[in-house]
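One chain comes next, on its own, written as structure tokens: the form predicted on its own.
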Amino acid sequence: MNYLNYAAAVFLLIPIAAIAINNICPKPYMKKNFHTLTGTVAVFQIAAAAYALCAMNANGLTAYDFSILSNLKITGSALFRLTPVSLIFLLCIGMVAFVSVAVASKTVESMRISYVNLLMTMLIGMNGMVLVKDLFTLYVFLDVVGISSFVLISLFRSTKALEGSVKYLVISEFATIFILTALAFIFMQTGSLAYQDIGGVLEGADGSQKNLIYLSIALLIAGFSIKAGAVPFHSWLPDAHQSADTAVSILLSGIVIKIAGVYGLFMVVSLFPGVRAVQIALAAIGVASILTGALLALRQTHFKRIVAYSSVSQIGYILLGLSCGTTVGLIGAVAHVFSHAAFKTTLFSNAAALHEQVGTLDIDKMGGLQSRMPVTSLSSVVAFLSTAGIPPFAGFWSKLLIIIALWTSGSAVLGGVALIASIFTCAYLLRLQKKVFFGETPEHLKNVTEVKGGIKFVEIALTVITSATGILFPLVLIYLQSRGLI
């Protein structure tokens, strides 16, 4: 096992050194060399993420805790685990980290050596919150990605850049405060944080105990919801989509919004199993997130905006996932994280590649630009038929399992609207793609072409992953099989 020990502490230490190489090396050669830098810690979150998946599976394990202050045989220093989720999550920050950075040596000119900075805290925090066995921790990690989140959306001080990390601030206050409260709740009721000690704590509870729990998990709901965007706290979402760096973009909407929300979600959940307020929040939550997800998405005419409201209704799926309370429904919303990471990334980096070579993201101003641009045209077609949830593609799978957990739980209901909601979703991507890639070319377009560089490098790498997702996602299913899980 000292091999997995090993590739568990990538996940705090390397970005901790990589902090240390850009602010220790000449300025001159990090701001030239940044991407390497930052390329190759997502590089080894990937490698160590997978590796730790296989080992674990090769030895039949479903968690692992470890230390990185194992070696000093500290008693009760194991304050970190793993777990299959926990490792598809780390996978998951890992890729869109890469796409981010190569996105970034495209579009960040200036502020590099604070991109790389705020890029690796993000990444402590984003793979701490997801490592840690207890709640005050996974709130201390929280707040560091949320901090990250603000000054990186701000980063290039622009007008627009300043007003949404200012409403991202605010409203995250409120999460805060509420997620803050519940946990001072549940402490009165345990004297403890760790999961481990509040798995059981409505059992045996009075009525007023039981009230002051449910409410807790009523905050931690609504603080979590905040954090990942969803009706109706949803409203900071697109206008810091819109004002940051497409870079900065790619990671809001492709994992901050997973992990900071949608995985503190995921551990109400698990701590509180079985509890049918819960199940019926989060599926109120998801619905409305769909729903009006997407309708708003149908009114947008700036690319990012629309990537931002569809970012809103797929999180809507991965709740209502969340909220059948069932093995199924658990790893149908996890898929939508992968899922949803890829194609949604790709759009992001159909965006750095439109606003790079047209120069503007306002989808009235484009049109035929699939024979000038067919590398982003076709990898946008790939992400909007995956959004969707067309076969074969990564997002077919994800939803299919969330339709089946939702139908088979007696919530047959909310899968006919889990499944109408993809018209809808059709709808608004439909008319992305035909506004900026089918038609005539306009004359002021005529000399546009291909993007080059990391963006085109990541469009395709993103293009094959949820090709081959989708393809081979029936093996997965075999293996889940056999394994029992569904």
Contents of the next structure:
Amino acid sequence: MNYLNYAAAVFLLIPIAAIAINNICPKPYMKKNFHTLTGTVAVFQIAAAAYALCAMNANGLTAYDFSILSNLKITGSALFRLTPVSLIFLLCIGMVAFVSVAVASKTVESMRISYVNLLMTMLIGMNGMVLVKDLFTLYVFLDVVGISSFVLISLFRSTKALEGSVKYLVISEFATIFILTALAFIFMQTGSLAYQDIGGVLEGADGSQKNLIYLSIALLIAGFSIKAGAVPFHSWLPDAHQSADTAVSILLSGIVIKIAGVYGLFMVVSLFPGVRAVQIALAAIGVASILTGALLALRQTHFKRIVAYSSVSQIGYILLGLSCGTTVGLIGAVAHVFSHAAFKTTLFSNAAALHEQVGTLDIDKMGGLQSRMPVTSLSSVVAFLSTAGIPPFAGFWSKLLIIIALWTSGSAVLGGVALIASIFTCAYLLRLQKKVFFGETPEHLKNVTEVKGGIKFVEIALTVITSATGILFPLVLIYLQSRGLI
Amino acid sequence: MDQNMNFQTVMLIVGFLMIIAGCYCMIRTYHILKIFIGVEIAMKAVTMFLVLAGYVNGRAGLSQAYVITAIVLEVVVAVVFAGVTIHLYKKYGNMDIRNLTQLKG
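Switching conditions: you have the form predicted on its own, so give me the form predicted in complex with the partner chain.
Up next: the whole complex, starting with the chain shown before.
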């Protein structure tokens, strides 16, 4: 049990230590070795999350409270809580951070010290968000994530990066205003923002109080949807993803929109369980995101923009899973968070590889790269099959769980829409594959070679993760059934 | 009691008016600094809501802690926004957001 406490401390203390090391060590040394430091932090996080998951399972725990600096025996001193769900989110954070670092070792040439500082700050923010026990601290960590991502996007100060950053900043301010107003109204009714005190607030309220609570729920959903990039609040997402460096796009699309947005909505769903209005709102936003994201992705010509709109579409699936209100739906949503983190980071590392080797990301100027870049081509095909939900890859199982959950909770129509929208997913990704990897090779691309180093390594590793998760997922289902969850 | 209810209602309405004014300012102006003035107006209303919440439920100490944290975060965002604005001004020579048309589609 003691080891679990140490494992928990890793998530918040190791990034702080990394920031200290990064700024104390001599600059030329750190510039050369920045990926060793950050990669170690990410590997530590993955190991600690996996260990804590096994330890909690072996001891039969469903939640473990811990604190970092104060004594646990004093009441109210445990500020953080580990649950199996938050551990899966932490595992995803570690994985995406590792991929980002591996890609950054190739793409980030200058500003490496700042990159490490900001990445570690963002890691603290995301880890804190999934560990905290009250809504106000959640908001504080949400702002930490937001601020570090604004700076990361505009890190290289190109005109496009500044434009993407300013758009994200202004739209995020709306989210901040919405979320804080909602918190003020909930605080007005309950006198506390801890998760366990908010639960019963709707039962105790009457008349105008109830209206205020419903208003604050609506504001919370709007605020977190802005952060998640769901339709109709998606306009910042493709701009920010396209203009940022690819190592930063991996972070944004792979994990930030899921922790800042989807985890917040996950908290709303679990704090107000069974509220019909929440479920209807999430289902409406989800369906709109799936269809709009897929249709807009069909007419883009920039590689990263297509993948960014695909993120909007996949976030819709996760929201549909949350909207069921059943355990199967929640499991499907969390599984889709993991598989989306895996295949979306693969597609963005493909983008980094193409940008390094070809020099452009305009898909009209590419073609026939399959024989010249076999690893990139194969990994992008696997990621595409997983995105479209083709068995036996990881994306198939998570989408299957979401559609089953929709079907059994009585919204068969939504399940049908989710199923049919997979065809659009196939359409835009097939278009991408055809234009980039198949067909005739233009004259100026005859000398293109395969990418080397970190990018090649993460492409192979992520392909293995996507395939292995897909093949081994029945074991997860058997385990969940033995625990009586599905 | 009646007077208290009236006070709360008045503060709620004033706060909502400030938020609407701030959001309208953010949407309708093209000058980056004016957009940020809109953000600040709305954030002041939100801060006032937090103070009002502490006054209503009698936990003024907790709401004080919340308000101070919110103000600190607001300042950090203001600094980042100012940094981005300075670089945009260096690139374009003015602060009109209608210049920002490179990302489309």
